[in-house]
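To begin, one chain is listed below as structure tokens, in the form predicted alone.
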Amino acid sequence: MKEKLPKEITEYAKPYLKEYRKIYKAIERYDRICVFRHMKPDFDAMGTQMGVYQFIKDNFPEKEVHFVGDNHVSFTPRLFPETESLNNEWFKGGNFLAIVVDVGDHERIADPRYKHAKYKIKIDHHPCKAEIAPRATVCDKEAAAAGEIVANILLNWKGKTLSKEAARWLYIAIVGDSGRFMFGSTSVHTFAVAEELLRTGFDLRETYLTMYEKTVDSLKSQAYVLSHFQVSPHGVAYYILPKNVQDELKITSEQGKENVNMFSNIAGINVWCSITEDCNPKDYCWRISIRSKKEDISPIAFKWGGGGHAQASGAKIANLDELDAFIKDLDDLFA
């Protein structure tokens, strides 16, 4: 890293030096690591999952790195390598670093072999009901996003070398989370992170054309949604994907959510969310991805079996005869 790095990245560690040392510490003891993060990942919790990868791979060549977890509906192999499958004969005996990125639950852990660690590392930014790594933990909710912490822990590590791809897999994370910076969690110290990270030199126009790439079949999904979304009395907009639905535009439950911010700049509309039709015989739900303008949307969230941010959360219910009391929930904060 450079000698002198800005004074809001050097500032915004002070708190948690401590725990810095510890990372820094376990990462150079362990010659086996896994980076877990949480399941339906999104674009924070890929980047995030893929820089730390890339950047002890790019430092520590001989050590032996591993990235876990389901793979993303549209993300992969677009944009991020297909995650790897390792077999259970590598996690025996628990001699490995877990480092586990972007989520706050154990529920919520896309692969839960991280339990057998000998030493488990947690960066995120999610309120959490249990802790996961009680011997090294940088959780911070008020960041934008988990890359954003992480990037800072990785910045201020002396010596060492943060690659163009590294920096890349990042930047994505704080972009998706961030809402390309427009939710209120951006912060002085995240615009600081994305100019260091900018300046290793990684294609930012390429960037974003590969994370918002759309294809001919996702314009009749928009279609779709412009034609069937509602309106609460106070302003919370709202689109509904049964599974038949889903099947016409030949969309998963997954990306039934891609269109949610289309209600994003429009005058008189607080709040917007997807509500898709998740037939998984597991755990059959409506699933719900919410977004908001001001209001802290995330204690609702909670209510309804979820949890998230105060701009951005998710939640669920049972079936479409709850809509109305979670609608409601939300019509309430504006009334």
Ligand code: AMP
Second form
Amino acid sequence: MKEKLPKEITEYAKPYLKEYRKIYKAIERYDRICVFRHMKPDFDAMGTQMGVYQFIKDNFPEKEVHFVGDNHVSFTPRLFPETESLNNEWFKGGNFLAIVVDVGDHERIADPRYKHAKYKIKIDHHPCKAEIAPRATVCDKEAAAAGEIVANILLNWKGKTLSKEAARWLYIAIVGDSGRFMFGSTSVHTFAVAEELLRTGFDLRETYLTMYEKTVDSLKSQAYVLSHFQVSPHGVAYYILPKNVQDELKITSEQGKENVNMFSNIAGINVWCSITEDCNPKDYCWRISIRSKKEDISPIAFKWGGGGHAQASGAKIANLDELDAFIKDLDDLFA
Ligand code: AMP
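Okay, that one was the form predicted alone. Can I see the form predicted in complex with ligand AMP too?
Complete assembly follows, chain above in first position.
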């Protein structure tokens, strides 16, 4: 990498240098590498995964590197390429390195075959509920995005190149999970990393246009949300999207949360949620995306079968009979 990095970037790395060295060595040592991330992916999960993938391809063209997991309903293929479908043979015997990014617990990793890997690396900013990679883990709950940590690790790797393609993926990850640098998790380090990524010369305007492109149909979903949301006594706003409404609006259950941030800057609204029916026969439930202005909502998300961060978490309820109790838990934070 560059001879002289900004001090924010070198200072950030200091407590983790031992782990960084293990990560560099493992990537150098293994010829077969697969990058994993969480299911129901977002900008950070996919951007970080693609950033690592691209970096390895650029710097180690002789290595075989893959990325796996479910595709995103609207980001793929508009923004991210289709993920690869590797057969079980590839993972057999475990002779590969698994790099797991942006996911704190085993059950949420989008492809369980990471378990076969002889060596595992984990880089994340979620609370770690389980030891996924006991030999090489970098976990910083304060980081705005997993992409921010990965960018730091790669920028500090001397003698390696961060191409503008790899930098663009990591930038997308950071912009996505920091809410375009607006969430409280955004720090001087977040900006320092973003600056270094931007210096590689990728097209910022094209990147934002592709990230945030909307369809005319999506305006109809926004109109539905604006005319059907409710607000609890102490400022918890929420909207409910049953399956029949999703069909009417031509959206999938994954897209139900796309309008949640319409409530992010409204006076008197402290927390806002989307509540979306998921008719998956294996896991029928109502998925909830929770966002918060200030208060830490992650303990409540955890209580309701989920988890996440202080200002952005996910949870679920089995049916709408549980909704009042769930909203009351959030409402009580402000009573
Ligand atoms: P979402 O509302 O699905 O966009 O999720 C918001 C944040 O919470 C993301 O960082 C997710 O990774 C995290 N999250 C969502 N669901 C869960 C869960 N069941 N367990 C742990 N973290 C979650």
